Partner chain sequence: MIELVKNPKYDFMAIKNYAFAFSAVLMILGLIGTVQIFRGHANLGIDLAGGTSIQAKFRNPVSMERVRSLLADAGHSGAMLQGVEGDTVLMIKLRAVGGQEERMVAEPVLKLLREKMPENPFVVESISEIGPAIGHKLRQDATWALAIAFLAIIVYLAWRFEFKFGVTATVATFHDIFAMVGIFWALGLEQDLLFITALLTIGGYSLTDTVVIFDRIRENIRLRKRNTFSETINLSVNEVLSRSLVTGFTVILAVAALLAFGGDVLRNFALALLIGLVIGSYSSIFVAGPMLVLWRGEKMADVKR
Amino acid sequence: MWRNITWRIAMIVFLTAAAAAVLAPSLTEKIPASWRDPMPKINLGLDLQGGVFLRLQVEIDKAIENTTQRYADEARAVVRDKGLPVLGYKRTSAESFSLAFPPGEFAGKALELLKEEFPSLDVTLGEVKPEGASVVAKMKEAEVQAIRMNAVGQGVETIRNRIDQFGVREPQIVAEGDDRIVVQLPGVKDQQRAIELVGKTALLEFKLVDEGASVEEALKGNLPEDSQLLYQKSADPASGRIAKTPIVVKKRSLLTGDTIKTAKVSFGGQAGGAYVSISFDSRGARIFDRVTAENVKRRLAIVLDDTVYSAPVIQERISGGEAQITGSFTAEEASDLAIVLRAGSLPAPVKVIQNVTIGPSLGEDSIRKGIRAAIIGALLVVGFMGFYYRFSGMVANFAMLFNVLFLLAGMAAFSATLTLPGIAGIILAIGMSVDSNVLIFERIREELRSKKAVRPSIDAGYDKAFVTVVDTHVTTLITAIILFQFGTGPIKGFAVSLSMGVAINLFTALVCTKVVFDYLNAKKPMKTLSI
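That one chain, whose sequence was just given, in the form predicted on its own:
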């Protein structure tokens, strides 16, 4: 018997030491860095350490328009590559566009070619006139529905990639409904920078500057059909004032950012400040090589979200697949730009419909109130158990301390995020830890009333209460798992602390308290039990 008791005590001592070692780095900085730094820690949630809360609306219709535009550009490139002249292009709706061809068989050949190349489009012959004919292409309904369904999911993944590279720990990024995304960034204080990083569409395009177009006429609204008016922003180094210079560029994108392999911040160069160095994958490198070879001595505009960052003159063919985005960047702005380029562009623009900054002082107040509530609750429970069950009640209180220690250590081991609802889950777990002992002690009392000896009464009490204790914990655990699976943010925090507390409570209630009674009985058989 002593062997069995010794083994259980050794296990409890080992788990206690391990839990203290894991938990210490989360509680104090006054321990060696070699111990503190590599250990996982409990992270504080948005409601406890402050941060930024954003609710974004995904403009899904814009995603459909962007896809239609991309199909139109690709369709024009395909028919031109086959030697078919295109007189013009027009978008007829958010989901369709038409290409105009001169008289002859050009429209018919383009019709067959586009049907073969673009199975996602319904391609039909449009108007046939003496001056020419048109071909109309419309996205199929299945394609449109796929874009609608994927826009939010892709947006969540893109924003998560950006935030991960931004260095925020334990961010919460989840879809809400059909067209919204909720972003929680604990510890972030610069709300404006977070909004710009998360909300930037980051559609990078390389377009030729339309040298033949007049900027003055463009400002009056007189633009060539295949050109558009954009602005190049530049900051005055002395005053910091932002100047906007109009520039006319071709609508057609020669290369887009989806071929970017890497993007990083560099310093120096011609401007002497920060700039972003980018390199393309093999496909992008081939396209960039061809574009620069065909347009030597022409200006190539680098456009991000319809803003021109630079428009250098191509001096010579550029092979190797590397380019630079220069501008009036600060190091911070260049870093954010590199992040969004590496993480990819959003499938559709997002609009911030709610932004809340939670100050650290509010979080400190929440922590203080939460700890105060936990201490008051624990003291009341300790007092009641000591008063009602006397010595046995103090054994239950002893198990409760282990429950809290193991629970916090478990959260630290998994780097769980502690939120205000999470503190509520811990308090609930404290209550459940003594509730299990109440069930056991009442069974022991019944056995003692039937005039049984102490030791058989204790064994019978634990045996009879075992099924009930396990049953209540399993049902609570199932509830916690469901909350974790379908809940978001703080609800998940509550589910994590509750589920861990329930699992640990089974151990402390059935093992930690029992070993105390077994030890006392083994040392000297008990004639009475204070319960």
Contents of the next structure:
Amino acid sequence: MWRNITWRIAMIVFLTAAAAAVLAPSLTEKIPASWRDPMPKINLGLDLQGGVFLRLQVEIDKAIENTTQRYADEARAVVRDKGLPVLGYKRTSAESFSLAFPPGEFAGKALELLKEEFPSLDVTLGEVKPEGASVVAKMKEAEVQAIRMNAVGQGVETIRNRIDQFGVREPQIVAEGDDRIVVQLPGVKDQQRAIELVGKTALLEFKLVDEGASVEEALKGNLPEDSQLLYQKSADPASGRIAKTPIVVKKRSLLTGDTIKTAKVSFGGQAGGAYVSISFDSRGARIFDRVTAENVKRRLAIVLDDTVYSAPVIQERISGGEAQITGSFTAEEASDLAIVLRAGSLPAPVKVIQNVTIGPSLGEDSIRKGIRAAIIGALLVVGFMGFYYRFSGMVANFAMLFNVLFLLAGMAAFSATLTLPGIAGIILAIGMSVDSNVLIFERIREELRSKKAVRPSIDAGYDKAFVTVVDTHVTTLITAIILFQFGTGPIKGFAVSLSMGVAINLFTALVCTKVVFDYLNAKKPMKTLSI
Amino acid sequence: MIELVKNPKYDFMAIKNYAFAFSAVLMILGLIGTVQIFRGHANLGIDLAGGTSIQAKFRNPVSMERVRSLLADAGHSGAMLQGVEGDTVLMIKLRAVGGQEERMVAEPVLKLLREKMPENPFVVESISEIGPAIGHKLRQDATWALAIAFLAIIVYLAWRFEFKFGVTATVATFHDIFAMVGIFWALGLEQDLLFITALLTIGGYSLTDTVVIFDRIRENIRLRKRNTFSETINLSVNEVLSRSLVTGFTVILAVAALLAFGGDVLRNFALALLIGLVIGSYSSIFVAGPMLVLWRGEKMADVKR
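What would the structure be for the form predicted together with the partner chain, given that what you showed me was the form predicted on its own?
Let us now look at the entire complex, which starts with that chain.
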């Protein structure tokens, strides 16, 4: 088939048309939507359009500790509800906690009760002493494994929800390894806001203010066992300075954010600023109703990630499952808070371990410079080839043009991401494409020097160069593929365009240029060759 | 026909001792550079060493002294400052200091500058913060990529030629990479992920160069044009010399465009490519062939047909 010129020309024409059709949507908006929309496009890397790249470390151990703490709180509440006197409770390790009981039957009864209520815990009797006994509960291994497995997956889901609501186009949020999440937000300018939105654990809790405890004592470290010291943040409207007020609250949370149905920003109210109104699902509404009924005239602290947002006095029983979080928010902060409340809390805290932010102006500057460098580089090479190899050089330039067209179309077809190093890779692929032609042309020249006729010289040149062209391309392809497989960041972007370029080049160098010479030779053999 | 070199008949083998001596110097430099990298005395980029790099564009020219003292007061005395474009664009680099602690400092630093220099507002052009553990991981990944690439290439060349050809080509490639590390270290240029990308690219390019020559050597061995292996190598290198020069020149044209017009981000990368291209061409012409003779001897009879 490859001996037949018509076939080869038809093939090249078809591929060119296909490449143009695939590439067009990436280059211009001015084509029909029915063509543009379903086509894959070349994505611009963050370095070329600006944006935020975050690598987060999920602190899974914290998730396990938190779960244990929650079990401990619930267990204590359960045994208390049954009228068993609990002397104290504490977390004894990441995965276990203990409850202390006074002498008597209490510990035994609690043991039975907890075994029944918490099938995911291993509950055993601890030390029995004259002054009392304790019950030790440990999370079952399967439960710990499940938390470990779910922490990253849930984290990805939660962050994706938040980002979707934040309104970023084409975000990429993926798990990496066992405990990392990579977030890419193209076009986002305000990195600090993005980090806060992504990184907020968003554990919302309602806790009673411990009116009996003294804040002064608490600051010295003397706290009742079931209370904790938190800070309430408030901004002074005049100066805008953030003030932190210490406040003592009960450790036990009466209600958590997982019962929230919706959260939205509202304006007005007593303070006149933005606030977040939330509504609970039926379970949450029921609990909220009971909590407010039982605690009229007491203060209820609204705590997000261990910071108190407000601590209003409950004036009356609140039925209907609606509540407000007021505080000194800007409209932006309130909207972000509503987003994280709607999207749910992260199963474990996350820590930013890598943050790369490229401003949009630098991105535009980079793409302009990168493309300009590519064009100038290509023009220099085209000029040199035309000068050095004359007509044959122009044939090589024609192959190079195809190479670039196919390469870009290939990148579009795979929705590859074009980065600055990627542009460098394209420039290098151009260099490779020229090299193949140089190899072939030098061979043809050798044949011509030995006084062979033009046509056999061309054929022999291609034949002899063939092996070398394949060898050079395969070795380069090996490096490029390994770079792609093991490289990260810029290395990967470079490897994508280089490996594609090299593969395409094998075709353009060996087929596209040969067909020109064969076509010219077809009618009557060429007498001379400009090379 | 325009020709760069007409009918070349240079005796490359005759000057092999000079080439070996020159290469030895490059290797020593490379060795020192490598040791210094492992000792942490090299100019490693933020992405490999971990740390923070901030690029900000100010409205008015900014005094480096002022920024330096502000940062020092905040406990960042090791900050490296670099001004560009009439000193309105400022680069601040803070390396991660030892340990595995992943501390993000960009936001506090920006806040500090905003507060202490309210008369000169700025926009952030780029921030790059990389924890030491990630930097370590990237460094490890890059090393692995390098090692696996070498292994794969030895295997491919051993299959295409002979084991000794494969190893020699790989050693020549390693020579180029080592030399680039040494030269970059000696010039105090920053070595980052893009530099490693350049190393691998040059590895591929230099290998291509060597393979072209080896291909010709193999062909000439089959044709038995000369009596000794040295003569065959000389003939082969001369035969492909114009290809080596033309290709080298065109690639240099492309890379020079990158160097001149690619902007700051690509400058180091393009420079590394340029240096590598020159060394890569040198090693395949002057070093790879002689090394092969050294290893396998002069007798043509031993050569696989």
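Numbering follows the first chain given and starts at 1. For clarity, a rigid core is taken as the largest C-alpha set superposing within 1.5 Å between two forms. Just so we're clear, the structure is a prediction, and the values are computed from it rather than from any experiment.
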_Core-aligned C-alpha movement of Val454 between these two forms, 2 Å or more_ = yes
